[in-house]
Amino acid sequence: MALVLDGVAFGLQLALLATGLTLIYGLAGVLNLAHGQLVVAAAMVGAVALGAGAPVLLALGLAVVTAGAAAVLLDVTLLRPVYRLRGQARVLLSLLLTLGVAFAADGLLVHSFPFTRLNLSVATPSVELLGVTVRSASVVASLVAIVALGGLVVLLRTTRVGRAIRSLTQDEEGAQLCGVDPGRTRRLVFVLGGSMAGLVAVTQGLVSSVGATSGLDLTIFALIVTVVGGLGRVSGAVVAGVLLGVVHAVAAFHIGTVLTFVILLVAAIVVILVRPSGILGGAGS
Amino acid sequence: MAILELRGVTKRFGGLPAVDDLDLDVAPGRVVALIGPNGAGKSTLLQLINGLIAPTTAGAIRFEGRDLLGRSPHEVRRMGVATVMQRPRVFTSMSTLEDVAVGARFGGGERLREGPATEVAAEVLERLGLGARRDVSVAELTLHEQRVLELARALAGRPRLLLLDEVMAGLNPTELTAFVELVRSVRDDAGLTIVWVEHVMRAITALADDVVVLALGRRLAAGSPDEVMRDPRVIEAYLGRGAQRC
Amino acid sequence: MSGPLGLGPGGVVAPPASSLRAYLPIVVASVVLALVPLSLGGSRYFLSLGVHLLVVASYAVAFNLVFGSTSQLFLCQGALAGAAAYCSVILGNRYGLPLWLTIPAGVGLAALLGGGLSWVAVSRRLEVIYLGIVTLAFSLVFTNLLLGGRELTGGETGLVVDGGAGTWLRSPAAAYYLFLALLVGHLVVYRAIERSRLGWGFRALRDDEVAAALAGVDVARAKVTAGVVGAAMLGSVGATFAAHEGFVSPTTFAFGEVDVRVLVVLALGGVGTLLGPVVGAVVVTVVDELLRPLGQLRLTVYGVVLVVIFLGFRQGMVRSVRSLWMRAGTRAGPRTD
């Protein structure tokens, strides 16, 4: 049972970073490779300001609009040219452009930041949950996990915004025709996708901590659970993030964490083989 | 004796049927225009017979009384079954003589080689007038010029049964009386048997020995171009149908 | 547009018609590769940087026909090249065999698994992204078995190789020309597909697979065959290094070590093109010993190198200098007539 829990706690981290990921993906055709370098980032900014002296709720506030920032220049500068491309040619200058946007964040993260941890763990009393003893810190941070993924659902399903979001995923030129800006919206869901990722680093840093050296984990993390979920598909991301999260709970007590690692990415290939649309979606292409 | 024989062909997607049932026999060397309303399952038939899509949820569809399901559009391709889309899809990076002899290196029964099968492209784009833009890169070419070239990549691998989809579609009047001719000369001389998915009504009544009208994936009429127009139910199918966007 | 899904070069790049015109830059970058180590004196240092150039530019030879000519995007160079490698280092240190058995082992291990990678990704019509994924997923499962086989694989310290100890594939001189010899190979075999009627089959899917489908193209065949032969250069490649360097680890062939490397060098040199992986291959490891004291910043110059090259200058040195050269000889042209 504790270790279900601990799954489902870790779980909504990973669902929190894959949404950022597939939100973008669905609306975009843009897989960003760099998206746990936007995490590395907020995190990085977040220590600094922490370390700084700057009240905390000010720090992680900087780390998440950081975050979003990073994504939305993204958006704006490098990836303006992949939008005149379609399809195939789009997905792959955007995979393309966006290793390359990795590689150079994690170089110039590492080198300026080679000690410098977010950690927020402060000693957190622990909790009773279900019987089971947990720690605050876990408890917080599944909250903050909940919330923000909540919202999403909601601004996704009942604003206006979100009818725009979900029309231009799911028919770019449709929604053109029906008077919906694909830019606007665009720069809006890389502002959302960042900020999830800003707070992966808050919520990553209250139950463990990140370093500058994270970013490819974390991108690989992301990229398991949005190809499980289903590419493109925040329910799925979710639903993904939390199975997944059990499943790597479990896993990583009985046979150690390399194995569990090759498992999650054996579960990615197989999904991709069996069920491309994810494991919501319907089977088949 | 028929050339294509479709029995019982039937293809759901998501449960609906795009071709429902559909029997069909062509005779070598006729000219077999399938009209419809758009959604008649037309393009989805062709792609049958060719192989892109595949396999169908029933039936059997048989070229020279060999089985096509469940082959592979090359494998079709090289039984003797040759296509030429609605958007033309060229090989950018080719010029208008290498575009078409992959048609004739590969489109054949027999192995050419690449001198062989560059003579031979060369031949058929000097008979379907296209000659003088062969050194030129194929992304240079105009709509009509493109649809030429599918055409003669199409005959460069000598096809017995060519399968035209729309290719008279967004022609100008001069282009299109031209590209009339240029399939009835085509036809005339290698004695090809033609299945055409058309809307262009000026060629069907050019150039079809025979048309077939679907609608919603069955046969609703079949006959000479004159009867089929007159056909009330063809009229009605037609005037029926809705408009398409928002 | 042409090149793998419209991203690679414009305009006609077909091999040239005559034997002598196709294979002769061949014969010139393999002569001057075999004098640079005569005009560097033998410097131990100098030839250990060689022969890390020439696996370089051997393993993106392999991507150049497997991303460049059919547009599969492996992700798992260092995977394949690695796999081989274990393979005949286990085989060799486990059974003693000799290396003339383990390394063509091992090459046919990578071959097996680069073709049934293709082979997976045509039968189940994966579009470039997934393969990409299912590829880099690939390489991450394989460092982490290698990491977690410990009996097998040696885990985190790696193995250290029985075969080829005290012979002369240990000293820097030989191996210079051993693997000058397999880049030589790959290219000439690089080169034989571009000219043959394989080659034509490339050329047409890299443009329009269902165009060249529909005009007889075995597609599926095609991809399958890159991914084999492809994936077999890498083995060989890796599998050598392996007996040559007499100690492998899990980083000698991790993604960010070879992938990465691998795809810059083709980007910069130009993807599809016959000396582009040489010419990127000779940028890359001069730019990379002049760098050394980034340390970490390295990468940032390879990542915004990336960016640059797929932003704005997609057709890589090779394509670059020539249409250079070309212009100039059509501008001296009429004075010369």
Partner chain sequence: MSGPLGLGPGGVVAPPASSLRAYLPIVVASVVLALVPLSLGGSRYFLSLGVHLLVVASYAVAFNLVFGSTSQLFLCQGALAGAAAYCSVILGNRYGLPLWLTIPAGVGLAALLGGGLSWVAVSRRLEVIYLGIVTLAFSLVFTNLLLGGRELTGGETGLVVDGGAGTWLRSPAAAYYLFLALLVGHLVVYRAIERSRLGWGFRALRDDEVAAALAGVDVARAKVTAGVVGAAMLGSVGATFAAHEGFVSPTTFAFGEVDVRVLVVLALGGVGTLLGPVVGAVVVTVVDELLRPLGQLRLTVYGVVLVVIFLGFRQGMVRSVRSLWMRAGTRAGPRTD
Given for the second form:
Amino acid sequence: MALVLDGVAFGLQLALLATGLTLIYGLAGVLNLAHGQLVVAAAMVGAVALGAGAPVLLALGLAVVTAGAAAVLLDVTLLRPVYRLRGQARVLLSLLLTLGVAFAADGLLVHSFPFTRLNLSVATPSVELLGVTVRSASVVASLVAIVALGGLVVLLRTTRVGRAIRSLTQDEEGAQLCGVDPGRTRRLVFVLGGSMAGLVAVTQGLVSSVGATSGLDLTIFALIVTVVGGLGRVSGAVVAGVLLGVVHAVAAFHIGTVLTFVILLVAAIVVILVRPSGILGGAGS
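Switch over from the form predicted in complex with its partner chain to the form predicted alone, please.
FYI, this one's just the chain on its own, none of its partners or other molecules.
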């Protein structure tokens, strides 16, 4: 039972990470292979700020802002040529460009922060949940993820901005005719996606740590959850994140991390073959 609860906590972090990725894909039509590097960049800023004596909340706020700003910078610079394309050409060019960004960011981060890690500690004892003793850090990380995901759902479903995002995702030309600005809305989505990646740095830092080399693993996790949940589908990313988080926790405990990655990849392949639209099927948020 403890493994399952740890898996749920980890799955909520995966959901937070994948939701940002799937939001960007759903609206902009690009797959960002540097998404994990946004988490690492945020973690490095937070760790450096904490090391310099900054208050914890300020340091973590800077981390989240850094990830959001980095995502917008990517949107307004390297991805500009991508938006002139449509369909598969847009996806393929975005994959190549963001893969290059990921490699460059990895090199820069490893060179600049080889021994730096964001490792936060929650100064409270373990708690009992459903008769099982659970680390308080896992509970705090889960609550942060739940609040963030809940806030995103409220934003998408009840606000004018959310309606603009959903309308552009479903019918870009129709949304433009109704007065929605695609460029401005896209930048907002990049801010949201990047900020959620920054929050993942915080939640992951609570339960373990984030180092300069963590970007690739985080991107792989985000892609697997996004594919299993359905590209562009936020609710699917949440469900897939929790399910795969539990599978990862149980499998990693019994057979090891390397084989667990293989299991998750096989699960993604099976979902693509059986339900190409994701485990929930259909479209929408």
